[in-house]
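This document opens with one chain alone, in structure tokens, the form predicted on its own.
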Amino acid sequence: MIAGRSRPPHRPARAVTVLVIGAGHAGLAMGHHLARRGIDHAILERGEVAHAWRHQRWDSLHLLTPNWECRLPGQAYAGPDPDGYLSMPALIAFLDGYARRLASPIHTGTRVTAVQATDDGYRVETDRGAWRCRALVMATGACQVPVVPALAEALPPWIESLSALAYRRPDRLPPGGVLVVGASASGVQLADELQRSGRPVTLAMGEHLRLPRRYRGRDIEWWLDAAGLLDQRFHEVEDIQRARRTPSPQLVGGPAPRDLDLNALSANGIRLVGRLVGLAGSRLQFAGSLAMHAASADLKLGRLLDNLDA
């Protein structure tokens, strides 16, 4: 007898009309349109549903943005504390129950691996089997990945280095003062996370955008709402490459609003240099910018208020 290793069975490639891969709020969203509209459709998820919100977030994030904002079609927040701001628990539990009562074959543990372009549309390679559609939605999200400066492989390896999504709290870092580089809504929130857990903190800092948590008694959100700039398309933006590249604001949620930018980081003991340029042996060198960035956040922020108050 001649035994031989035996072949997995050929299974064919399922065929939808639509296929969405990410099962976040976007992805989730989309599925809500192609189930009314009657559009046979699937959505593909690498683990569970709201998966980076779940393991690539550190443990205190709140949302910036305030709980009354917080709404997908046909499920808006319902909740006690509109003006509050949702931890990631909550976030997390909000998704869930979207995801639960939505009339959209969800698959989970289920990772895409490739895509290639056919002549009726798309073949979408996963490791758990092939699909077909007609059309693709890539629905994976705007910061899934870490942007790292180069020179992050030439430091010491006695300095740890590790992106935002890696990081979940102070407690799991190495003793010692830390460097944040970037003073984006991230920088600022883990500076000021840091800085608070009683470490030494050095924040690096390019171009960035301040903002008040609350203006003339309203949150900051409920101006840009009112004002029709969170309405504005894309072709209605003058230089639109440039708004892609702009910085996400200077602003935390939290149990109670308030404001987190350059001033309050210094006031509470954060070291601010500018942006980070170079590293020489073990010494890291800043670019001498910091004075002429932090003017320019404040003439954005003037012109902002002063169309606000208008």
Second form
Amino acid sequence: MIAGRSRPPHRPARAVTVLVIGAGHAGLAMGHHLARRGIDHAILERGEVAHAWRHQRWDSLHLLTPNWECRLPGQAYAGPDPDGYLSMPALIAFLDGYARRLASPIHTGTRVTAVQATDDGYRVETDRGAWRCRALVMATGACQVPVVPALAEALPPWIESLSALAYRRPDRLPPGGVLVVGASASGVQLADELQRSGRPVTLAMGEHLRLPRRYRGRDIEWWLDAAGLLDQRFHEVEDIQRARRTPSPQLVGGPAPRDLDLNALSANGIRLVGRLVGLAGSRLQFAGSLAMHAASADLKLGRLLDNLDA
Amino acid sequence: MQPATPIIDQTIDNGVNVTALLEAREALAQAPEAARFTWRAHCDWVRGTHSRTTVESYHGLCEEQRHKSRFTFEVDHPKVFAAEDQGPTPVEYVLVGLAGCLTAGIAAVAQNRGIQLRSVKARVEGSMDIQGILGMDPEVRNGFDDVRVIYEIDADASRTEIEALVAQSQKRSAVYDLLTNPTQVRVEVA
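Coords for the form predicted together with its partner chain, given the form predicted on its own:
Shown next: the complete complex, the earlier chain at its head.
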């Protein structure tokens, strides 16, 4: 090997007071607050700003939160349609603009490979050199690792299976019917899109969270916000483990507000079945508990709406 | 699931010791191996479709346990199956198990939520097409194709609260889980 040419010279770890991993909503917002307080910091991002929104979402996705809710510290939504729902290109532009105005140094294309606690903080290894910091903020997102049932490994080879992170649009799938496993926001949205593309769709669901898109003339998110539910902090929640397991609500954004609950799904011709629980030969097995989960979701929704009315 | 320190109304009495159950939950969190239970039944064929099954011992809390007496169950098929009808059919025992499990759950959840029960009655039905067990049609399954439980509950609670009791009892029921999810079963000759 020829010294000095083919590899960068050894550099000592760069030091900073606070290091933030991830340049999405949370990482950028953190950067804003750190900069305002004059705390020396840097943001590390594996790809580009809003990386997951650019590369790990399906084409038709719109946020399920209305535009007025797209607010980052120091920047409220200022566009023409506060009650609309951002498409991915619009969301990426929103985050890009925010990142450009930020005083934080953002190191894009820098993948963190290891984090180690040290006496005075952390040592963070990346594919572009090491960092040292006193405090570390993990802002890598809550749902970046798909939960794939173990039985997916044993599916017959003629069944193609993929996670929501890899799905883009119906015409990228092989022809034929589709089983969507999971009926949180992503599951119901994908089942809806696939069914509209003309495929027979079966949706397997366990515990789920039913919400109407609009309630008493306003978006449900307005009510959740007004009731203070969105301001609840982790230490105010009775059972944090349970709160973290709560599925995302059966809501969809898009050009016009609409419901995407079990009634809407089955009215559109989607076959609803219980949780996927087994594979016997080439037959999938579904739990017989769909009625219980649907009744539970209705009871929870009833309690929520009663609280909102109060 | 439940608040860590429930406020238990002393005047509510469904005969369930919720304090003991909550303490057990705390204790088992420290010693998860004690939570492994094995339930047993011993069956003796009598004659025809008639058999007699006894239940007495089980394993749990890291040691052998014993019911306070030995329980005996006659199992048979009815006259329309050309049998002697010495006891309920096996599938009826499954309904017995489901009803007992859900109803116990309702009492426990009601106690924990401070709801006084006055009466809890359930009608449990399982339907099947016996062309399955008779081997007449391979497309027909042997077991129930539909199970229905209808509760009539009289309690100091609103209809919504009662529905929530019934929902929570399903969520924590062993037999409901057994019937709604596949279970690994091995049958061998010793």
